[in-house]
Amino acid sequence: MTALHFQPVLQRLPFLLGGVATTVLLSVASFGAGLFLAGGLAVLRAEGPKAGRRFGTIYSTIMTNTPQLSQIFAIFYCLPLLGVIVSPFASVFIGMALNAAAYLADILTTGLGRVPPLYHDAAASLGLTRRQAYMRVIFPHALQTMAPALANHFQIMILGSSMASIFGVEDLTGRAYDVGSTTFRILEVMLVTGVLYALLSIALTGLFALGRRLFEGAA
């Protein structure tokens, strides 16, 4: 068996490095939007009228029982024949985007759904509109249960969002492939980024659980 020389990576290391931050970018923005869209999805599919409802239904259906990779190929292919250019960066990211509104208005609708009428009851005697109900006193309380299942899905879109790279992108995963097509060892890169996305996760989950006990502290 051949001997790991990891000396040729760690030389690259400052270079590997240089992916993180398009890691990061392309993992925090796209769950934002994901979970932007997804509160709308779970809105509609809560209180919408009925044709939105089975648009919320069957928009879920399709992202959840359809390969991500394959979703961001339609959009990185299509768009360009419907004459809108895009980046390959911003092709993942919309693509990452409206795949994670799926799973998140999941998780959102299952929170809301425990949320006790007293709350909405509460929110109408204070004569709140509808979306100031749903921003000052059911979201805030449906997120003491949804934390965990959201910070779960954060993670995945982390280790997920080294699909990137298949389209160009220079993300961690990106920069890897070219270390190892410099260097020849291959293996060695692979396992260093490894513990690069392992450090990643664990480091902005860590900030997510952070957030979360801040948001409860000042609520």
Partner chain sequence: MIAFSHYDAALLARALWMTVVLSVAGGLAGLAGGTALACLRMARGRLFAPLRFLAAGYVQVVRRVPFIVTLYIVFFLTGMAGLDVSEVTVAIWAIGLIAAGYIAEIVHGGLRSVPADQIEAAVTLNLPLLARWRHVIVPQALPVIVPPTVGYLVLFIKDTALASQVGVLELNQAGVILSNRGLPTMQVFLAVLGLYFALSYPLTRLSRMLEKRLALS
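If you're wondering where the values come from, they're calculated on a predicted model, not measured in any experiment. For clarity, a rigid core is taken as the largest C-alpha set superposing within 1.5 Å between two forms. Numbering follows the first chain given and starts at 1. What changes on going to the form predicted in complex with the partner chain:
- With the core held fixed, the Cα of L204 is displaced between these two forms by 2 Å or more.
Now that you have shown the form predicted on its own, what about the form predicted in complex with the partner chain?
Left out here are the partners and the other molecules; the chain alone remains.
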């Protein structure tokens, strides 16, 4: 077995770190968009018309039982057929957001179920409209109780965003492949990349714990 040479890879660390930025951007953007859609789906499931409820459940069931990669491929190939030409980044973003919406809707549905029923009455009695009640009282409560599950899914999305490389996005994995093909040190670069993902994930775990402590300390 030939020896490992990390030097050429470490020289290109700044380039890889630029990929980390794309990974985080892609994950944050699709998490945000996914959460927005999930909010709508969760409300639909909680108090929509019967057909709406059924749609919400079926959507989550289908999206969580099929691979995200195939979903993104479907979007990647089908959007142009509909006359929509978007960048690979946008295709992956749309795919990840639609996928996240399904998982996050499941999480939010659980969260809405844990909001004390009296909160709805109390918000209404104070004169809040349904919309205001959801935006100011119900969702904030659900987001707080489900914060650990949401953070966990964000971590999963960071890992899942590596699929973007397959579509030519220059995220961390994409750039790792670039570095591999220019330095011919593909194993080394993938090991470094694995470490970078792990560090990013550990940092996020720490950040989340810190945020939670600050938040609860303030309360």
